[in-house]
Amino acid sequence: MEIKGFSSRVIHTEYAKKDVHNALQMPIYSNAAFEFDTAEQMEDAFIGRSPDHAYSRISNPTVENFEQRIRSITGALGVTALSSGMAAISNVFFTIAQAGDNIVTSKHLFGNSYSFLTSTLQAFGVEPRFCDLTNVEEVANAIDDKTIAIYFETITNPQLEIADVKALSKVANEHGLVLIADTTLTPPNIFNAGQNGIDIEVISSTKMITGGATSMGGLILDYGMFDWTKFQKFSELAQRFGPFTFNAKLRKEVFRNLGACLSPYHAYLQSLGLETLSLRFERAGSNCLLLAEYLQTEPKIKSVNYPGLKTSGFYEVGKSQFGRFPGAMLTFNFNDREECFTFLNKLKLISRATNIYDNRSLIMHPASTIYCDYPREKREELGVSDTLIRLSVGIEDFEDLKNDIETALR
């Protein structure tokens, strides 16, 4: 029987090894190290002839488990669960880039996200070109013979900037470029990157995977679309691994280096979060244009902010990339900063708090936590206003997320 939908497939995927009880939910395997019979067997598991454990920060079964349900619905050729999703970018790129190569990419950004090309990539010699990558013939302009990838947000946080994915990747493939996706604020159950032309996937797995912010981890999916023969530095690999080449790249040398692995404790609760995530995503969404369209109608708010709006100038390719729901997560303004700290302090039921896409509605302040770093000046340009407020929307009942707004506004 062919499993079509994708919470079936999620509680249904089979494990990859048989496991000795027939538990129907794959236990957490806590220890380091496994024991093997002979010498032999543990050669052939260090060598990648047997697909048996050796040491958890390499392979663990319940880490397996998690990312073999990955897999499952989402038809990556190859998953990786790491420990954050600031561990899976920074991953990717130490995977495929080297000093002289550069980055196409927009300034509109997660805060770590541009901090992490902008200092710490930077610092070891690639070079992130900013462009606005809703304009396909700037992006073009931007790419020289040293570019390597154009790497995006899905959907970008906190601007909710969204780009049209089908014709990025149309130019990443014209000029032989790897395109690399952050799309965490578009989850596998509205949104599939392999099928819209994507071929390296991150995600922070913290957010909506976890079922209620229960645990941090990151996900890189390699859909083994990309002719990696184009890159000189890898010619070697692709001759030997074809379209696992970023994947042996990746676990044999990168992801064991820098040692950023999944606790199969968070791997089990993440496990768990898989199979509702549909459901409390349906749930966040609605909640989020319902308060969307409410907050429209409050004099003492300037402007609201979420693509699914039929005011937004990113509805049209919002609706026809990720469905009725464009995430859900929502800004708006208001006058200045004080009137920011001031509703913000009278909230009773949604938290001030970062994360997004727990199961409670979290509320922040972006200019004065994630971007405190940075210049007024350069905020703005980030796109990030000192009267701009971030809202995650969570899976209570609506009509109590818009009491508290209202009472707070009142």
Ligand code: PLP
The other form holds:
Amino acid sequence: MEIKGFSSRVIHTEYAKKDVHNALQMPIYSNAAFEFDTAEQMEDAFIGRSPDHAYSRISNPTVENFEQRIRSITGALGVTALSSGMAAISNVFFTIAQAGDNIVTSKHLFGNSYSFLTSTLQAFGVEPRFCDLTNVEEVANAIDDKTIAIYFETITNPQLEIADVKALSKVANEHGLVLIADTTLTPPNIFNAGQNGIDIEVISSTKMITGGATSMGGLILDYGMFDWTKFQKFSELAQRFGPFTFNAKLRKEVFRNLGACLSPYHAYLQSLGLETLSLRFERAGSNCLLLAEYLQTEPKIKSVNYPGLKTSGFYEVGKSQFGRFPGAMLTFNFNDREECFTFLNKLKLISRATNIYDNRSLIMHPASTIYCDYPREKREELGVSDTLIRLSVGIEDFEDLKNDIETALR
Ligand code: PLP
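Alright, leaving the form predicted alone aside, put up the form predicted in complex with the named molecule.
The next block holds the full complex; its first chain is the one shown before.
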């Protein structure tokens, strides 16, 4: 029987190798090394002639099961689970970039991703080039013969900007560039990256996938669509590995050498989270839309931003790419920073905490936290004003969330 549904596929992904006790849930293999009966078998595992595990930094049965579930729901060719979303992002760029290359992207990115590109990666001679990714002409103008990739977030955090993915994919194809997307805000139950022309996808599985922010994790998904013979530095590898070129370079070199592997405990937690992803997202997305509509009626709030609101400039593109609920996060503005702090301090149910896409609603003032290292002018440039509040909406009952906000505002 062909299993078609997202949740059915997550729950019924078969084991690569059945558990010896027929455990229904993949057990936690919390060990570093695996034993071989013969030296020949050990050699086969190291060379890659057999799929056996040798050492958990390279591969592990519990982690592999999590990766297989992700492959089964997305159709990706290669999936690698890592220790955090930032580990996924850095491993992708260390795999494809070298000194002299540039990457076309936007300043509207998660703060640590922006910092990674402008500080960490730039120190290795790779230049980030910023433009407005919602304007394909600007994107095309930013590209030159040293550009290797376009990098974007499907919904940017915290600006909530949405680029037209198919238009970006067209530009990337025309110029022979790898299209890389961070889809953390639009999990795979609402958006399939491969079907939208994204070559490499990164996800912080710390967020919606964990199901309650139980652990840190990140994912790299390679859809095997990019023709790596176009990259001179990959041409030899591409002859050998064809569509598996990126995955081979990542798994046999960068991921192995950087060592940011996912713990089997966390893979177990995230596999459990994945089983209820679709249900939880529906609830959080619906709560988010209702809250955004309610917040618009509050006179003390200057403006509300959620792409699911008909008043949003990204409503149409958000609806066509992500359906009814384009994410479960919204932002709103007060008149000044003091009003923001007063409001935050009065909340009783919504947690003052960083992170997004937990089961509980999380609220924060990005300017004084994630972006506190940047001066005010720089923050404004990054789309993070002092009057902005970010609310990641959880799966609590809507009326309780609304009451908490209403009481804090009075
Ligand atoms: N990408 C986005 C859009 C994020 O919001 C975050 C974290 O908030 C990350 C990446 C980094 O993920 P992690 O904290 O798992 O390293």
